[in-house]
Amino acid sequence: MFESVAARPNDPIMVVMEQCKADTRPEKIDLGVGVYKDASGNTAILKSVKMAEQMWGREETTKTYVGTIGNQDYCQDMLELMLGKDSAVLTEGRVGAAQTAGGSGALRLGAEVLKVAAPDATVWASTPTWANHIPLITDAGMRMDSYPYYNRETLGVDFEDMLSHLDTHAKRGDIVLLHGCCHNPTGADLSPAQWDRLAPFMAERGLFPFIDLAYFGLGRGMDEDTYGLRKVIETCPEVLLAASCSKNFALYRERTGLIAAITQTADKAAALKSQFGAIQRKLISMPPDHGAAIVTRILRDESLRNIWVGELDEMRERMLGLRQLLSDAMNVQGGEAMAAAIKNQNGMFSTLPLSPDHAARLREEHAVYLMPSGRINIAGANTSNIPRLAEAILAVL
């Protein structure tokens, strides 16, 4: 039966993880895998999550299925967190949402619904984009193409090129995949002024927004990180939103996500919710309960919510502080552009002008681990090794 089945190459991130794990040098710096780490290098469970789990452990009365659309209290709480309690689309019932198996599950459900709604459309993604966007969407049967986004020379967003390319090549009814904040892998985000231009641009040209919001709260703040999403929803008649609690609640292994369709009527929102449920039934049957139950417990308990907000602030401020330190350390002759970019980018990631050869030299000569693309996870550094990290990067360049 399995004679023709060949081994598949490991995911590049897993390769870097294994290389780093095998390295016995005590001074090694792991900037590869995309998880938040504290100053000790640990991905700890949040205090608010631990407390919510203890409460939920006493209150939980069943382990029965949560249904194909999952925990709807969780969906409502997350939507209010991202859009605001008074959002018109929520008060008018124009959002159909389902709990998903992480942000990846949300993206896949979104792609499956798009295949039903617009099978001939093209999904346009930024250059570069998160690597898993491509298999998640194309395996659902959708065609993908790319638009210019990150300039590896200026280390900023090529916004005018982005608009020009979409204007010339994308047709009415095509889908534009957008990172809501903390762009992965570059950390280069659209500014509020650019969102203000992009939203009406898409509405006028009949382009459909598919927004991936995986890191909100970890960039500049909750309001700042959801500005683009809210602007697009205010401007465009329909929007698809995929969200994740992996990063901002540190619920990586609990696979806690959300897919939501913002529609023009409440009836259409109900139809989209039924589609999400029917598709999820075919893929995984029903989403896991634990993570969503914990998020709901936190968001509905004032004390827990305040603790979580404080922890989220601490994670965000730590990464901003590391960015400032690395920027200062690299602000020397030849490193000025990188210094400016690192300070101005958002979230965990930055993509530096490093080649695969540079990445190999950093690994072999300096025990610094990062992706061959030049992507670094700033949370993998700490205040004591930032000077050595900057020196190593400048040395290989």
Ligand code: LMR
Contents of the next structure:
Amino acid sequence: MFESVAARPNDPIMVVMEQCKADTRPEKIDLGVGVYKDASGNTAILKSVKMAEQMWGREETTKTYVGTIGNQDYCQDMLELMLGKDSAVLTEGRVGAAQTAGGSGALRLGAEVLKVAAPDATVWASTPTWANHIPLITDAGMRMDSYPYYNRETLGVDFEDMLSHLDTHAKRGDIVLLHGCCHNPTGADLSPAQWDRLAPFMAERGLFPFIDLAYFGLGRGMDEDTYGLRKVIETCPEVLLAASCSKNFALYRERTGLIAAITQTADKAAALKSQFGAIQRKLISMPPDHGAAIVTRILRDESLRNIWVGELDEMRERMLGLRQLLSDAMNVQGGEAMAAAIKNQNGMFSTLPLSPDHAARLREEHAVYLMPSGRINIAGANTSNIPRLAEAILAVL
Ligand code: LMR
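Let me have the form predicted in complex with (2S)-2-hydroxybutanedioic acid next, following on from the form predicted on its own.
So here's everything in the complex, that chain up top.
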């Protein structure tokens, strides 16, 4: 049976994660996989999460099934967090949502629903985009293509090229996949003024927004990080939203995500919710409960929520501080463009003008781990190793 089955290469992010784990050099710097690390290099469980788990442990009375659409209190709380409590689409009942197995589960469920709704449409993704976007969406049967986004020379967004490419090549009913904030892998986000232009541009051309919001709260702040999402929802009649609690609640392995369809009527929202349930049933039957139960507990308890907000602020501020330090250390001859980009980009990632060869030399000669694409996760650095990191990057260049 298995004679013809060959081993498959691992996802490059997982490859770098394994390589770094196996390296015994104590000075190694891990800028690979997108997980937050504190100043000691640990990905700790948040205090708010620990406290919620303890309470939940005492109160939980059953492990029976929750259902194919998962925990609906969690969906409501997450939607209020992202869209605002008074969001018109929520009060009008125009959102159908399901809990998913992480942000990846949400993207997959979103793509499966697109296959039902618009099987002949193309999903347009930024160049570059998160590597896993492509298999998650194409395996659901959707065709994908790409629009220009990140300029590896200016290290900024080529916004005019993005608009003109979509204008020329995307057809009415096509889907545009957008990173709501903290673009992965580049950290280069659209400005509020660019979202203000993009939203009506998409509405006028009948382009359908599919927004991936995996890092909200970790860029510039909750309001800033949800600006684009809210603008698009205000402007476009229908939207798909995939969200994740992996990073902002540090719930990574608990696989806690959400898919939501913003529709034109409450009836359609109910139809979309039932689609999510039916599709999830055939893929994984139903999402795991634990992470969603913890998030709901935190968001509904004022004191836990305040602790969480403080922890989220601390993670974000630490990354902004590291960006500033690395930027200062790189602001020497030949490093000015990188210095400016590192400071202005958002969230965990920046993509530097480094080739796979540069990445290999950084790994071999300097024990610095980053993606072959030049993506770094700033949270993997710390105040004491930043000078060495800046020197190493400038040395291989
Ligand atoms: C990343 O981009 O490194 C993270 O989102 C982790 C992952 O699953 O790829």
